[in-house]
Every structure is written in C-alpha cells, then in structure tokens.
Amino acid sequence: MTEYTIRLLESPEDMINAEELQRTVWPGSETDVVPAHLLITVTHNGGIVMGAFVKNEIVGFVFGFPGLEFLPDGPRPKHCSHMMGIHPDWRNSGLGFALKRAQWQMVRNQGIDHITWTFDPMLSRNAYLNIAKLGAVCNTYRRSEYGDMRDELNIGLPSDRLEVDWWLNTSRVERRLGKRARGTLKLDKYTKAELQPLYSFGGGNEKRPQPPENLGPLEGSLLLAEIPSDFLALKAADLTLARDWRYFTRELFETAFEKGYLVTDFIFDQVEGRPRSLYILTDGEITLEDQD
C-alpha cells in the first residue's frame, strides 16, 4: 500500500482542502458540504479535524466536536464524530480505520471516553468498519435523522441511521485497535453452532434480493440479521426495492432494540462465492465481554 500520513488540520488552507474533498466524496448537493469556516471554528473550540495525506494530497478526513449526553445523574461529556470521508480512489485501503484509530487516541487524550456517530445501517462496509473492526455497539435507531438528503448517495430514501456508541477505554475496543487486534468473524462460526439467520431473502436474485414479507418473532440470545451486501447497487437498479429494505430494517432494528437487543458485531464474508452481510444482535442480558 502507498504510504500515507495522518495529521491534525488547523490552517484555513487545510480546511478548504477538506471542504473540496467532501464534494468528491458526496457529489450532487452543495448544501450538505460542511464549509471551511465551520471546520476552523470546530478545531478552535475543542473539536478535532484530522486528514490523511498521500504525497501531500488530502485523501481522507474525519471531524467531530465535544458534546453532552444527559444521564439520570446529570450531563457528562462525549465526543460527537460527525463526518468521515475517503476519496473514492482510496476506499477499502484501510484509511478509514487509520483515521478512526487516530481519533480514538486524540479524544482519549482529552479525557473523554465515549464517541458517538451515525451511519446508514444498509451500508455493509460502514457497518463492518464501525462494528466489527472498531468495536462500537448500538441500540439506537433514528428515523429520518437528517431529513431529505439531496446528495447522490442518499437521495430518494429516508435518512434513517444507527447511532453507535464507541466506549474508548474498554477492553473490547482496545483488543480491536491494539497491536494484536482481534480478527473479524466469519459466518461459519455461527453455522457450526447451528445458528441460522433470522430470515431468508424473500425472492428476487442475488443482486436484487427481496426483504421478507414479515419479520417474525425475535427470540434467543443471539440473532443474525442479513442485509443486501451491495445496497447502493441495488438502490441504483431499483429504488422501490431499496425503500422496501429501508422500511423492513427499520422495523427489525426498532423491534430488536425495544426488546433489549444490541448490535455487537457484523459479518462481511464470502460464502460459496457469494458475499454475505449480517448483523449480530445480542440479548442485553449477555455481557458485551462475552461477545468480545
């Protein structure tokens, strides 16, 4: 892999470059671009803006800012990671993981142990990074979090999101980010234990699978919930089908979270030449350490 560097972005020139990168990553909607002046304000007020560079050219960035979460015993600080983008030529290169790891180090140095962010639950690669690689967990589903989005990746669908919790000082996270990182899971671990996915795809073909007509009961300590592995390709081919999947998974996650399940892992695997993408949901009575 080509060598890259990661550093803090602080100058106006840095922020202008990060602004331009957004237009490449999320084309089609100028109103969704976070402007350079706001990025500067964030970094001057406790926020963190970091960039990944190859030969002095920015190819990825991540930024977030301090926030508050309100608990029964009062408010406590957290870091809200708002956006990460990787240039299309550098996706699947490991830069996203490297940027998040750098963010993990910087936020811990601020004395904060909790980062939250949102992502589209239908995007397998994002789920794989956030849940499987980084060790975040989730039990919060947000309907239409950003309203009607107009960029090319999001247009036409409700902007439903999962909000993840990244507990920075847990052994769960440290084992994923340390020098001897925990390997990601394969589907055969569960099939050998005779644990099958909650449902089968309702029809269609490999590239355009149909969601089940009914969710069915959610029972057991572990659940496997499969989604299409390439949702963006499915959406480009059939927007109506993509909406059906959005509403089905909305019901799935909202029902599971209400019953006390958490998203604790994600499988992104090849089985008999076919890509498979499955969420692992764990009953809340089982400790997260049991699922490490």
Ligand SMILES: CC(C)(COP(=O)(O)OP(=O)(O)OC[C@H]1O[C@@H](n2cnc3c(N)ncnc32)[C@H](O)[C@@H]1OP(=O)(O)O)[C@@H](O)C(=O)NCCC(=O)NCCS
Given for the second form:
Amino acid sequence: MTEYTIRLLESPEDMINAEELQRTVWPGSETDVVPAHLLITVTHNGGIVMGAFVKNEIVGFVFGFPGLEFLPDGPRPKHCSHMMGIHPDWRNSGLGFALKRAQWQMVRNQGIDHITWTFDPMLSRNAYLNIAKLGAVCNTYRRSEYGDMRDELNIGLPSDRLEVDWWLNTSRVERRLGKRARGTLKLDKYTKAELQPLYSFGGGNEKRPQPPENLGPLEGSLLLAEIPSDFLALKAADLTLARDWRYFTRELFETAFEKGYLVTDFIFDQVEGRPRSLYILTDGEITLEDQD
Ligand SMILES: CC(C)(COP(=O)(O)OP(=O)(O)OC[C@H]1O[C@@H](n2cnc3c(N)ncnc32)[C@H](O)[C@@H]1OP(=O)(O)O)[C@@H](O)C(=O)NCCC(=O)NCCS
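Given the form predicted alone above, what does the protein look like in the form predicted together with this ligand?
After this comes the whole thing, all chains and molecules, with the earlier chain placed first.
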C-alpha cells in the first residue's frame, strides 16, 4: 500500500513542480506543458489544481477549471477537468483514483454537480479508471479533438476522445467512491448470462490483435466491445495497426451513440492468463441505476 498525501497546489513552487511533472508524463513537446502562471491564475479563479505526494515529492497532479455547458434552457455550471498525470514509477498505485476522489469533494463543495473530461478510448487503464472505478458515463465522441498532438504519448494518431460525464451527486458515483467500493466486474458473469462480446479480434497475435473487418449490427440492451489491453505497446510496435483501431472504434462509438447507447461500465479481467478489456454499452432506455 503506497503512503501518499493529497493536497491543493497553490504556491509558485508547487506549480513549477507540476510543470516538471508534465514533462515526465507527456515528454517531447515543451509547447504542450501548461505553464505555472496559468495554473496559478486558474486556482485564483475557481479552478482546482491538486497534487499527490510521496515522501514530499510530487508524483501526480490533476488540474481543472469551472466551465459552462450549453443546454436548450441556458448555460449550466460544470467543472472541466483538463489533465491528470501520474509519474510512470507510481502508476497503478491508486493515486489517480485518490486525486479524482479529492477533486470530487472539492468540486461538490463549490456547489457544482457535474465534471467532464476527455480520454483516448483506446487506453484501457484510463477507461477502467474513469468508467468502472469512478462511475463516469459517456455518450459523446469527439473526432480529432486536439488536432495533431505533438507529445510522445499522442503523436501519430488522430486525437479522438470520449468525453465523460461524472454526475457527482448520484448514488452510482457515491457508491463507487465510498468505503465499500464495488468489486471488479468479471467477464464470465456476462458470458454465463449468454452475453457475448460484439466481435472477436480479427486476427493478429495476443500483443497485436487486429480489429474485425466489419462492425456488424448493434442490437440488444447491453453490448460488450473489446479493445486491446495495451494500446500504447501496440502503437509503438505497429502504427498502421493502431490507426486501424482508431478508425474502427470511431465507427463503433459513433454508431452506438447515434443509436442511443451509452458507455456505462468497463471490464478489465484476466481470462486464461490473458488480459481482456471491454466496454459495456447500455441501451439508453435502461436507467443507469439498473446497472448496479
Ligand atoms: C491514467 C492515469 C492518470 C491513471 O493513474 P493511476 O494512478 O495509474 O490510476 P489508479 O492506480 O488509480 O487506477 C488504475 C487502475 O487501472 C488498472 N489497470 C492497470 N492496467 C490496466 C489496463 N491495461 N487496463 C485496464 N485497467 C488497468 C489498475 O490495476 C488500477 O485498478 P485497481 O486500483 O483496481 O487495481 C496514469 O496512468 C497516467 O498518468 N497516464 C498517462 C497520462 C494520462 O493518460 N493521463 C490521463 C489523460 S489527461
């Protein structure tokens, strides 16, 4: 169990440390580092920048600011969470979850009940954290949201993103963040109920699976859509294959959202010694509370 503390970042020194951490998390593009002066201005105007510390060293941070969503009956306040990064040596230690939980508390204290952010739908760990552990949901797909990105994590592919909605005061979210958090979902729970994944991988090997040739029809109250569990390794080995996956999942999510499905959960499970990563999409007619 990692011993850490979470606290607000406020001083110029804190922000310089957060700048430096960004260079480690997203190396390769100085232009894309959010500078200390902007982080300070954000915190002086309702934004929230928090750090995770191990032995007084910053190893993670989350940064967001108040925003508006534009609804037919007028604008409504929300918090836009723009960045979260954990030092590579400290990933999978629960720090991302802890930072988001602290952000949830801070934003609720501001009287805001909705946080949005975007993530790359091909990143299994991010999907698992955002959807399964934090209880965010999603029915918004944004093609090439940030144009051609230049940092090492994102270079080479269109920057398509899922935008998630985190409804802070729902029992769905409160339960996931509470002391008795839900256990992890198992794939066999679904397959035993005769719910099969929408498609099998279209060939390749375990480390470099190919997307199927065709998406096929999307029908039923729940859909299971599988993605590779380590997309960054796949991308480093084969950029063309990574691009095929980008375009396949673009079609998948755009078609599903068009038909009224929402992303409501995510399975990350070891099956016969192999990691499996699957989105769960729910027909929008079924309420989210029915899912738990
Ligand atoms: C995404 C990121 C912020 C998550 O932070 P983190 O501290 O590693 O996250 P946590 O440890 O709280 O949670 C990750 C969970 O994913 C699980 N996980 C690990 N590998 C996984 C995979 N391939 N697929 C699915 N889940 C995975 C972990 O086991 C953990 O779950 P658990 O706590 O139930 O065991 C961090 O990995 C990161 O900085 N990535 C690079 C930058 C980035 O993508 N930022 C987000 C967009 S701005």
